[in-house]
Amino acid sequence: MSATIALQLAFWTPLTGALLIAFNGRHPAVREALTIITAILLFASLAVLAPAVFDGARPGLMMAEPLPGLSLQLTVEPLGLLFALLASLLWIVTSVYSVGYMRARQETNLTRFYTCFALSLWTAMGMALAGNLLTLFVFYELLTLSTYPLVTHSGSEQARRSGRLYLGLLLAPSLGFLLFALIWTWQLAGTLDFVEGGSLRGTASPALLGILFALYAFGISKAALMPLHRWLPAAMVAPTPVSALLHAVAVVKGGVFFLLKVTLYVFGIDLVAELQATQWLLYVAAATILLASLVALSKDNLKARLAYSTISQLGYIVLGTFLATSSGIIGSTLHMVMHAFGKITLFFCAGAILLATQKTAVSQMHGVGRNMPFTMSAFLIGSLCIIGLPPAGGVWSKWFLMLATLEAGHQALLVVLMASSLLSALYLLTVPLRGFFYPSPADMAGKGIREAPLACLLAIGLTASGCVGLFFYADSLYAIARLLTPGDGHG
């Protein structure tokens, strides 16, 4: 199969799957099978592209040119392919989990649910494979719109209210800051193409370029820098499979992926390192890391705690990007993957606990591990990955991020990362400690082991195994991340 055909398959497969799912709403088994098959075909087509792309090939596809010099095009490069592989692989696992979860919950409107799920992955693929800023921006906005029905799936007043907040806090910064930043970039550089080393060097004074970089930082609100973070806790009203894949992987990683692309291919890390604005943006990211960790510690609702944990961990990726060193970019790239596996495991476990016990609060976790040992053990593994402790992969990404703070001469930021890791240990390990070492309450005593449906347990086992596997086999990921920083001169 040629690279061009594989690229076309990777782009069109989720959209085709969404249409087929929509037309098979009366056949639940067919609808669910189509969801899983579509996810597998997407990952397979991306896997075909991987060897050539990681060896230096850059297959592309022109889709449209609405204006002279402004085109919608696809180009596969290492960072985008890594993001696409991550989202597509975890879509397979989440599809399996969804079958067990949504059936057990006896949810309604499942055709719309699975259709929008596939549409969301199509827009995420559009972002991952975007060949220029215009294409990336278009699919970034489509991702917001396609996930809105998933956030409001239950149709309750709370879901509709949270959906409005979700849309408002994602669309307003995009249309106010990000769109303006794209127009300004076009005016300065004369192109929206991604350029190795950046396209903006020498186009304006450092002060103006610093303002432009700040517009990107806050305009890409999916990266969840405070104070533009509240959309993420609001989205937790969505069903657990949505929270797991889209709000632990595709949507939130879409934000930090966008920021990484802008840093690497619009500004260039040499220029970012020189901007004065970068210095105060580093401390915005640091404040986000610490404040979100403290808020997470105060939340008793488990999904709310995980949501604020995500905000904090996204801050790690943003911080590493803003440090603009080799270790920072490598650490951010690795953490994009490590956090995805750790956090999706935690969300899967939270959903399994809800199915089996109807409990949603951390204070209600007493004895749950004795009734659900598999689920609570997986929660412990996912927690270790987020905290950055062996034998889970998060230890490697956090190592490079901490090394980056020293390379850049920001010892205070090293203290921030260490403090946040301690806080994450407090707000995450509390759950398995309560689950395994506290006595079961009266409503659970004597009921034996009650795990979630088999499909849910299979998904949990796969992602928890991924967390451990990433600890022992991180070399390949490191090699990919290293492709993003050749000869940068920053360590």
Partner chain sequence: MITQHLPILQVIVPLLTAPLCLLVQDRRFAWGVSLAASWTAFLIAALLLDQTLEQGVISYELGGWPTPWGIEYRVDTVNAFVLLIVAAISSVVLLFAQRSVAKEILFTRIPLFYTAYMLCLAGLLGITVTGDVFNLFVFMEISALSSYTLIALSEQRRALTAAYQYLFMGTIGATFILIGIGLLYMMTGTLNMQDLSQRLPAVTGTRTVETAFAFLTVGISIKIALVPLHLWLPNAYAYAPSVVSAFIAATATKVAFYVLLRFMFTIFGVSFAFKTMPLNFIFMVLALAAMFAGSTAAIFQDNIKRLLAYSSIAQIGYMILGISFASVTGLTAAILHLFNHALMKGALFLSLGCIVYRLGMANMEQMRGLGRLMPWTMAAFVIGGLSLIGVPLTVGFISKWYLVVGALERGWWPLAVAVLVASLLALVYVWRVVEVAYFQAPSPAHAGEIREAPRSMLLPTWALIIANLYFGIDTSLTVGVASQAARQLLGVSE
Given for the second form:
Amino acid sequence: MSATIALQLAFWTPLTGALLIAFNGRHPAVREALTIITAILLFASLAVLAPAVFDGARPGLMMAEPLPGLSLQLTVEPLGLLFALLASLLWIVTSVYSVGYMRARQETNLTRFYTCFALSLWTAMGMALAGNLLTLFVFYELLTLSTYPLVTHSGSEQARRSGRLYLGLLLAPSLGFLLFALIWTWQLAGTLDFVEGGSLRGTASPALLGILFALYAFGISKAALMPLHRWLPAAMVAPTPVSALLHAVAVVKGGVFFLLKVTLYVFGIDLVAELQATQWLLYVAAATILLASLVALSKDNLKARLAYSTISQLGYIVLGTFLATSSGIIGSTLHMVMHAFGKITLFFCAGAILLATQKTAVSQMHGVGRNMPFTMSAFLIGSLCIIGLPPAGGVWSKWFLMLATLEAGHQALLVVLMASSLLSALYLLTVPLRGFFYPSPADMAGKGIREAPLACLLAIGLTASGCVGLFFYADSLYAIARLLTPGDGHG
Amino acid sequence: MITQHLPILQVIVPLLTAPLCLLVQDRRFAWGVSLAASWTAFLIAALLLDQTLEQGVISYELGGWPTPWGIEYRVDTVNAFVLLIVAAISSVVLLFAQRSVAKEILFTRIPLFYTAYMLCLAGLLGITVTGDVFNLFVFMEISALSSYTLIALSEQRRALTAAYQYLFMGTIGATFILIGIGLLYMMTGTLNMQDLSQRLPAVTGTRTVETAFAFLTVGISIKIALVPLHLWLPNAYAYAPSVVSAFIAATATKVAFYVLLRFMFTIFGVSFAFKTMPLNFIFMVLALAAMFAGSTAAIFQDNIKRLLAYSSIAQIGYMILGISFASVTGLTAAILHLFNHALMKGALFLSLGCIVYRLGMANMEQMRGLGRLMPWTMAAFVIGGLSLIGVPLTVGFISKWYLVVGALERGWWPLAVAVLVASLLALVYVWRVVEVAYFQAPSPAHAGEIREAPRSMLLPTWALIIANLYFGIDTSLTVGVASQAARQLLGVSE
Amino acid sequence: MNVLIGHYNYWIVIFLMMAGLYVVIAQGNLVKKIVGLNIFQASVFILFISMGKVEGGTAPIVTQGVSLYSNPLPHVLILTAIVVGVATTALALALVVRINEAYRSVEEDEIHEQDQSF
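For comparison with the form predicted on its own, please write out the form predicted in complex with its partner chain.
All chains and molecules follow, beginning with the one already shown.
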């Protein structure tokens, strides 16, 4: 199969899937089957693309030219493909999980749910495969819009209020700052294409470019840099599969992916490293990491705690990007993957616990591990991955990120990263600790609480083993990440 | 050859249809013949645009009288484009009209409605096609008088006071324009636009020409509803029959905007309008005021038609802002937005027309639960709203893009920021409606009986929505024509 | 002084225009507003007509021994404008009749009151 056809297939599959689900979604089995088939087909076509792209091929697809000299086009490159593979692989797993979860929760409006889910994945693919900034921006906005119905899925007053916050905090910065930055870039560089090594060098004074870079950093509020992070906790009113795949993987990783792309191919890491503004932004990222960890510690609601943990971990990725050294880029890229596997496992577990026990607070987790040993063990593995302890993949990404802080001469940041890792150990490990070692409260005994439905357990098992697998097989991932930082000695 | 006479046919066809509707006094006949006339006008406009793009300016001498004395019809890219927009919107709205009009207008007055509609269309096309300033005034009054009538045809009694108010503002505006034209004639002895543009430079230093300029600017600004002269607009749009709101919102202010372009750029010339007179500064301030005041007022409206009316005031601000840049990009943005805004407002008002058809009115209260009861109508409304906000892949995005590029080209980045911030206000007022429609349960009185609007109304609505998306993705026609028109107006060669 | 007397036609125009506008703005009675609008329009008609007068010229009818004529074109234009003005007045009056039927009043503030009370 030629690369272009595979690309066409990868791009159009989720959209076709969404339409099919929208029009044939009356029967639960049909829409679930359609979702899973679409996800598998998508992953397969991306997998077909992979070898050639990692060998240096750059298949592309031209779709339209809405503005003279500015087109909507797709180009596959290693970073984007990695993101696409990650999202589509985890989509398969999430689809399996949703089957168990949504049925057990007796949720309604499932046709809309699955349709919007597939649409969100389509827009995520659009972002991953985007061939220039305009395309990336267009799909970034569409991702916000297509996830909005998922966030407000329950339709309750609280969901609506959260939805307003979600939409406001994602659309407003992107239309206010990001679009402005985009047009400014177009004005300065005369192109929105991704250029190896950046296209902005020397087009304006460093101070102006610094402002431009800050506009990107805050405009891409999906990366959840404080103080524009509030949409993420708000999004937790959504059903668990949405929180797991979209708000731990596709949406937030889409944000940091955008930032990585801008750093690598619009500014170029050398320019970013030189900018004065970057130093300030590094501290914003560091503050985000620490503060979010502290807030996470104070949250008793499990999903809220996980959400703040995500904000903190996104801060790691953003920090690695802003450090603009090859270790930093490699660390960020690795952490994008590692955190995805870790966090999706944690969310799956939180959902499974909710299903089985109706419990949502960390303080209520006493003894849950005895009734649900499998889920709690998976939670432990996921936690290790996030904290960065063996035998989970998170070790490697944190290793590179810490290395990068030293390379760039920011010892203070190293302290921040380590402190935050300690904090994350504190706020995550409490859960399995209480689950396994505290006695069950009286009201739980004899209720016959058992593990969540099989489909959920299957999904949890898959992602948890992914976390462990990434510890042992991180080298191929490292090889891909190396492709992004062309020829230099360190890292 | 009939193609030689296209410029006059553009006006004559709807103009002659009007008395026909009145004489035959049959509703179906009136609708059919109006529809045919409108589509013919659309065809003619398309042919004219094609001709101007191929051969350049078309000059047509009315009755064969040579130009400075006789009336000249003159078509270049700018007005060919506006003709196309007006005729296209009118044709789509008429497709929609049959059932909507039958519901909202008294049975016996329906032939009258089509008469007035055709007169209005003829007037708007006439304003656009003519190359003679006095002729322009006459056509302006034809379209204005017929639009007062159209608004007053609504069964709501507040429409009467709205029409009365509009009549006063409109007449004062038109009289100001007439004064301006008179003073220009006094100085140059000609009414022909081309002739005027050649003779004016010799006398621009005089007080009389400056006074003429001031009267014309104020008069046209009333017609455009530029803040602070916009007070007639919200009530007129809100209480008119839905079809009329859609038609007038999408065309009347656009044509007035075209008149402004014509006077500022062709007749007075850029250097006079923007260097001798401080128009760009005044326009910039007023445009910003319009963008923010209009959008903010829209946020607090309960009647959705009024909400859209205030949004129109804000959108007019964008167009005026484009002019105030006095650059090719700025003017391109203004002309593009003229087209794009006609598409969005047409689509939005038509989808409201569907809602009014089923529910009788369109307040926030009626919107409850409509996302479920009328899914196609509401989907159209949402897409139209996204276009208003300026989300990518819609026409609104393209206009905003050019406006911001225009501002940055001049180095006026605070204006670029203002454009983007104002579009966030649009997000607020559009989303208020969306939330009510999708997240509130329908009021029990409606739940059982409200169905989706009939196909004959949905299809035209969706035709405009698809145009919103299509021209947001493939802009070769709109941007190409708009930038060529901008260059012609500024007198810049390719 | 010369400016005042020499341009007396303009002073008349300005006076009428302002008087008309004042009536339009200050009057609460819808019919009287229309009268004001008519005065306002009439001022512009006079502006045009007086503009066509050429000092020492006669009526523009070709006659032996006369070479200086007043300009007839403004008069012709104003004929059209008068027609437009009549149409506007007629329409405005028709609206007032309808308003009177609907509100039982032609006073602006009373109508406003009725709209608010809804």
